[in-house]
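For reference, the chain that follows is the form predicted alone, supplied as structure tokens.
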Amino acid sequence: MKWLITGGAGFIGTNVAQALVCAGDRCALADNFHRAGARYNQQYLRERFALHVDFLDVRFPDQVNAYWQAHHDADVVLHLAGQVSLVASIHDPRYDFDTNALGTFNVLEATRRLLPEARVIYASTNKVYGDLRALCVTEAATRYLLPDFPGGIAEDLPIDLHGGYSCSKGTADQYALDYHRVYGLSTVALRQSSIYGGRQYASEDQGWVAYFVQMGVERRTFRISGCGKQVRDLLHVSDLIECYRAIARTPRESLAFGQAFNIGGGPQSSLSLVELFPLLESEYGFPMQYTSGPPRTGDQKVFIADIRKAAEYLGWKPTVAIGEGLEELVEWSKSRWAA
């Protein structure tokens, strides 16, 4: 298969690129280099992969229907560019909706006209139901609980679009599924949860499970926002790939499409914040330093996916242990820091 990946360069575009490659699939990657990450990864998979970034930016439709002209032999659309942090909407929100919002329209109206057979792929966000601050919360020593919840949050909890970052992921993410139902494209929207693994280039702002690895790696006193009993479950990297394939392998006729799914590691891969920080300790030998600053705008409490339809839609479901993944992120930031 050839797959045309925007966000090519990201901290998910590139663990998707060098898997792909070394499975036989071929890749085309875009990427408009916002992030600083990205040009280290632009570097890692030059001379790994021989594989080349183009530059594209998503706001610009000139710039997509070319590229995708360019590769109108693709057989999956994997969007993953996006503004990706809470925090950076609320401070230039016309940059967040014009990456999330009208990038994705591009992409979508792109592929609509000169792509219409391939598979596409969007990378949304479980912000898209909003803050959560209807749902029964509880408070347990170590973390944040809903009791109405025990198996996650599903597909039929209804949107609730609150903060820049939620409403330009969620308009996205509503184009991606009406696209299938008004134009037949193969589209699915990933409403994904706390994604981690290698090549991120994480910050305060965003990456959360990265940035608090590499804060260990470097022995740095960080800043937590809230408590630190907020709860997320964690995916390593690997296993969100295959759910990209096991999409790209499903038939255009099947009823995947035009769906959105919740993806992430489920009840049994769920942390809170202080629930990390001990197994990131027994990895470093010494305790984590940190303070605790007042909780973001518009967080969740807690966010744990429900994967069931993900199993029975597409046939997929995490297979990484959570110390397995942490392990090998630790490593990889540990290399990282001694480079």
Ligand SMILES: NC(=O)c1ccc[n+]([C@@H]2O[C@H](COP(=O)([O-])OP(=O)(O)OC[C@H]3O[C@@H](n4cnc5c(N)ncnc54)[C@H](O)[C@@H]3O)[C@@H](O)[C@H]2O)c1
The other form holds:
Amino acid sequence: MKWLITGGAGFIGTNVAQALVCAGDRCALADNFHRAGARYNQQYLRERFALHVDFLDVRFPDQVNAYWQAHHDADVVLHLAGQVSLVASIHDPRYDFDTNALGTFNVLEATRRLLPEARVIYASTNKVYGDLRALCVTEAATRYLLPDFPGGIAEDLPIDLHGGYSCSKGTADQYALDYHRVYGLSTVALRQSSIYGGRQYASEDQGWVAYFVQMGVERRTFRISGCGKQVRDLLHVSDLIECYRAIARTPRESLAFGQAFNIGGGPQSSLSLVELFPLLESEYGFPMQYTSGPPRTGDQKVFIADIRKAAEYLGWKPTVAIGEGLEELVEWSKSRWAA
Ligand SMILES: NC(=O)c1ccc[n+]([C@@H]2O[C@H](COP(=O)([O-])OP(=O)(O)OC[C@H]3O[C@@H](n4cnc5c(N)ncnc54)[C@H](O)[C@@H]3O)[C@@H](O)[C@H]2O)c1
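Can you swap the form predicted alone for the form predicted together with the ligand?
What follows is the whole complex; the chain from before opens it.
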């Protein structure tokens, strides 16, 4: 199988590329190296797997069309390229819109014209559901709770776009689904929760698990937004890759296409910040020293994905326990720090 992957030098793209190549698949990897760390991932893929990452900026249709023409034999389009930070989207809304909304439109248009048989996986986000302020949230000793959603948030919750990143990703999500309705493309929009694992060059603004692990490894004092009871469901990147592969194997006539799926670790793999810190302290001896600032505007107090629809349509479920996934991330963070 041949995969065309945008954002191929990003955290998820690098992990996907190495897994696919090890499984015998082929991939064309493209990225504009906007993200700090993308060049390190490019070098890693070249040195370890002899994989080349081509320059491509999805904001420009001519570049996208030329790349699609060069890879017109691809079976799967995995569209990961994106501006990934809510904070950055507020500082530079045009780059955010041009990359996430217009860039996805360019990818869908090129696919419609040049790769109409390909399966198209769009990496959307749980941020399309907004800040969830309308839902009842209660507070326990170490975490916020959504008592009306014990199984997590399902896809039938209306989308509610808040902030640049949410608006641009939500626009792209809706276009991806509409290209199935209108043009019959085999698209899915995966509304991903917090993905974690090695090769994520995280920052204070994005990739919270990797960021806090890095702070622990480097024994640095850091700042958190809010009281630390915010909850997310965590999904190790290797489980996400299995989800992508399940979609690639799904027959084109399947009812899965044209659908959105919430993809995360689900209720079994949820953690708050103040639950993560003692875990890192006791397992790895990290001194998790931090100060607290005001909550971030538009931040969800709790998001836990209900992943039952993905199990039903795609036969997919996560398998990596948090302890196991953290082990891999900690090892990578240590090696990064040592380098
Ligand atoms: N990591 C998560 O927890 C998470 C959660 C939900 C959704 N997502 C989505 O998954 C996708 C991949 O996320 P990631 O964590 O690997 O992020 P990442 O930042 O590591 O990877 C994104 C890649 O896109 C590239 N890029 C940025 N602008 C581009 C442009 N104009 N043209 C081409 N390439 C461009 C960056 O250089 C980067 O390598 C993103 O679209 C993100 O919104 C990620």
